[in-house]
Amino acid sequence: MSGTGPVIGVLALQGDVREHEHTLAGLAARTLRVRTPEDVAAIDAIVIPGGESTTMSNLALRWGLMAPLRERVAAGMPAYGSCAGMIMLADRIEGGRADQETIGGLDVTVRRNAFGRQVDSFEADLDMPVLGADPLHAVFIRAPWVEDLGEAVDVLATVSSGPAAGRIVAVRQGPVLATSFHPELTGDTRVHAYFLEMVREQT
């Protein structure tokens, strides 16, 4: 990590980490691996990546890491989540286990493989105007979707076709953003700047 500027913190328990890292120095923003809660305290905003999201809670609660996470977020800190990162911060989830922890942060109900199994991954061009005009290419692997919402959060993006048009695949509530699909795979760099001005928003 050098350079100056905000640290963005992302989650490296498992999931696509590398992926998000290699999109923010694209971007121009420091990153750090985010292991343990001295890590936590070291950062400015936190990207958590798409995984599974079961094997992502249970590491962050045996490492540590629920506990700092929860307050740091709480507390104002910019987080975003992608895939499994959007089940980590929601506070409530359908479909997953009944003892299964999250940092929260989104006054959500998410539900969890929502669009089916590996098999019934797909791709599908969204309209996401807080990034322009130009439709997103979203790739979708054994996604959720927002399956309710508190007032307080803003729909970002909705699939606008096929069996699944009309569910909630983007959200923000205030300085925490997530989102169904996987930016971080596609080229695409948008979603992550956005981000970023939202980090900047707020530090």
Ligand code: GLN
Contents of the next structure:
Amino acid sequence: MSGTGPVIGVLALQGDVREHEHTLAGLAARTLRVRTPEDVAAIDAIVIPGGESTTMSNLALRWGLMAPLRERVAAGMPAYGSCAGMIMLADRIEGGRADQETIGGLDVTVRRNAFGRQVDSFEADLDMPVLGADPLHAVFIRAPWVEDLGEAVDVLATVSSGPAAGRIVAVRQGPVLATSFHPELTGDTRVHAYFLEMVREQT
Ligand code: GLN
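Mind giving me the form predicted together with this ligand, seeing as the form predicted on its own was just shown?
So here's everything in the complex, that chain up top.
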């Protein structure tokens, strides 16, 4: 870690940690791999990668990270989750393991693996007005969608066509941002840039 500016933690238990680090580094952000409670204390924001949310949740509990992450996010630390990371930030899960715990912070219910077997993985262009007029090319891999949301949650993007048209795939509640898809895999850095802007507003 070098330079100045807020330290963006990347939860490094499982999943596509490197891809997020790479995208953030390309935007000149300082990053820190988060694996211990001490790491959680050292960061100004957290990115939670895509991967497998039940495994991530188990590891977070085992490594003593769940409680400190919950505390920091509840206290207003900016957080961004992609795919499994969205699930980790949701207050409620459908289709999860009965005992699957989350960090929470987003007043939403997410449905795991929501798009179904036939469309396990797909790509789509989305309108995401907070990122500007150009559509965002989004990659979905066994993705969740937001099934239900509280009043404080803003919808930033929905699927525009096909069988899943209208499904909510990007949301924000104050300093917490989540996408069903993986901007860290496409080379389009606008979602991460938007998150870094959120972090700057907060810190
Ligand atoms: N289906 C995964 C889960 O529940 C998420 C998939 C992903 O992050 N690409 O955790």
